[in-house]
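So this first bit is one chain, no partners, the form predicted alone, shown in structure tokens.
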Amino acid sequence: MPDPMRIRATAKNGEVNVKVLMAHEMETGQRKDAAGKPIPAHFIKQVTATWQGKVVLSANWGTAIAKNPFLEFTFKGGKKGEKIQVTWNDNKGEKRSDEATIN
């Protein structure tokens, strides 16, 4: 199984600010090792996050981004003590879920 993302939440003046960190190789599919054989692509393909159920941030991604990938994204309603959930998908079928309290 992945690495632990690491993710941040913020509550000020009515929004929430998340912080994720992922851990993740994003292979591209181009390029090659040290034999000179291909590195098979392995990237993440969808990132999602829920706070109460709703999704607050859906995203797809290709193999444009970069190693362990950081994204931060701002929403509005998240009140301080409930939970955000991140979970991404990969191209292999690999899938990570953590959550964080907003603080």
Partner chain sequence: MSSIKLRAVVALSGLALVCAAQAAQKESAPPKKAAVHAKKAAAAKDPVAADFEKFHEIMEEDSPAELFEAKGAEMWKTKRGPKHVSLEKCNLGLGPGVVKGAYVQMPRYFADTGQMMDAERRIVYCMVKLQGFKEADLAKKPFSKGSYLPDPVALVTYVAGQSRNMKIAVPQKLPQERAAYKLGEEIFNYRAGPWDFSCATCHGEDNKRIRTQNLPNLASKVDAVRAFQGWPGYRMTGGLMHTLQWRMNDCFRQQRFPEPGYASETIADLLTYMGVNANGYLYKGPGIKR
Given for the second form:
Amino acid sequence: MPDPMRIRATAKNGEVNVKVLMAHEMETGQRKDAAGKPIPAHFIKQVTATWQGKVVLSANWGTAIAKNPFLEFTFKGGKKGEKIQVTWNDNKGEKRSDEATIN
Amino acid sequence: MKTFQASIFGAAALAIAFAAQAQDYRAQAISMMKRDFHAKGIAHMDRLNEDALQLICNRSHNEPPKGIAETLQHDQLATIQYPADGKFLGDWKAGEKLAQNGRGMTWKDGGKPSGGSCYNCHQIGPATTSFGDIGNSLLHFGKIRGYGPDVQKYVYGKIYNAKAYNLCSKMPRFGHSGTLTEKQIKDLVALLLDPNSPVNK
Amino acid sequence: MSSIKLRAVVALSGLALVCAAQAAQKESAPPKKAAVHAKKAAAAKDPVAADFEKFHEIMEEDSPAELFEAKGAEMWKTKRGPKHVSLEKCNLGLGPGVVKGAYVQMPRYFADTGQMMDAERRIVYCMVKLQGFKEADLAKKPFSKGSYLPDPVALVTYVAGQSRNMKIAVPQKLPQERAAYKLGEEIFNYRAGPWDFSCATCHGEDNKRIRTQNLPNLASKVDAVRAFQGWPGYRMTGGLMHTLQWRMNDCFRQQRFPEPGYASETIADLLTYMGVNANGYLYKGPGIKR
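We have the form predicted alone; now please give the form predicted in complex with the partner chain.
Next comes the full complex, this chain leading.
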């Protein structure tokens, strides 16, 4: 199973700031290993963040994003104590969802 | 008078005791390293043995007594093998490549020729700004010091065995240690002393 | 959806630009810059170094090292190894199971083994003693490479994170701890090998650089903290997590020495010397390296 994300969400002035660290290789498919064989691409294709059942962020990603990606975004609404969920799906069909409480 | 003498003896004894203790730690540290390290690739265990020069520098905190330093520098000077053809200047372009190349002598190396690691510590050519500063700047080396045979011989010798000129210098002995070949050292001499080298522009 | 601000990709590409600009400047700065005296460049902050520091700060705020802390925390609590137990009874010097503040008080002398142990050496000991792992197996591939992350690296990162913002206080109470400092000092200054290098050759003077890499003077009180600070560190090059065991190993490689044993006494003593020199400073937790 993929490693957990780190999510921090803080509410301020009616906005919630969300910071997400994801553990992922983000292999481009362009690199070769020591034996000269290409390393297969392995990257996050889609990231979704939901709050109260509503999608507040949806992003399509490619291989240009670095290893162990960091994502920061803000959305309007959201209060302390409410939850935010972040999910990513990668090109190998792996998936990870984590949840954090808004501070 | 007696107490004075006694205190001198006391101080001397104390100094000896301190020295003995320091030596004790050193000996203990060396034997511990010999126990804890292992050979890897070209880096064999004999590398942990001090040679006479390293021994003196280690024991004097790199400030050897003048007399000893002179004698040992003389010994180091005698190790330098100057080119049989009497020519010191090689190809400065090859020298520049060598100066940039920081590989050589680690357990990951082996097989391939070593570089000179020169830019790691020295400013040399004007185009490279990512130079280290453990050594002095060599920019305009020939322009400042002249291009004559004496300077050429000195530079060759300094690269071959830096310790012949400054016993506990931080600079490796590139010829003496077998890191660089005669041809490579000549190329480096040319980098510093060929009037056409960018170093002297 | 219109209320959403997406800063993520913008921020990431911004960082990439900083990086690219950095690299470009390093490679092909105008020749005029070469005339800048080496010393001056090291002492006064040149714009390149300042830019990098800014970039560093941004990255530090949300360091990927935290991912490894999380992974290590999970691993610490999980029943693992042939004996199927967790590490929650592991004694890092402050009593069984006490992790908070342990990292900044290591290396220290452990009476149960009669040895000086740094954090990683002690964790390896616990994995062997409590969980039944084999020491030889753990020593086989102890460093991060590609997507391979050794267990002790994640565990050390977790333990180090539990000392974030605490004062470095490597103990010197016991005679064994004082002797380790002295031995570490000797190892630090020992010149040998084909290039006559010791640790001090590069790390014994203020304000020096190899290429553009600033070198901390680890023998000085002011600079020594830089050996402690930022480790374990996440290397942006390759995205690898490394501990001080790796740092010592790679330094000895560049010193042109043979390879030091993983989690050996030599390394524990060397880390004692550098740790004690850094005593009194605030440890900021696992860091980030270029």
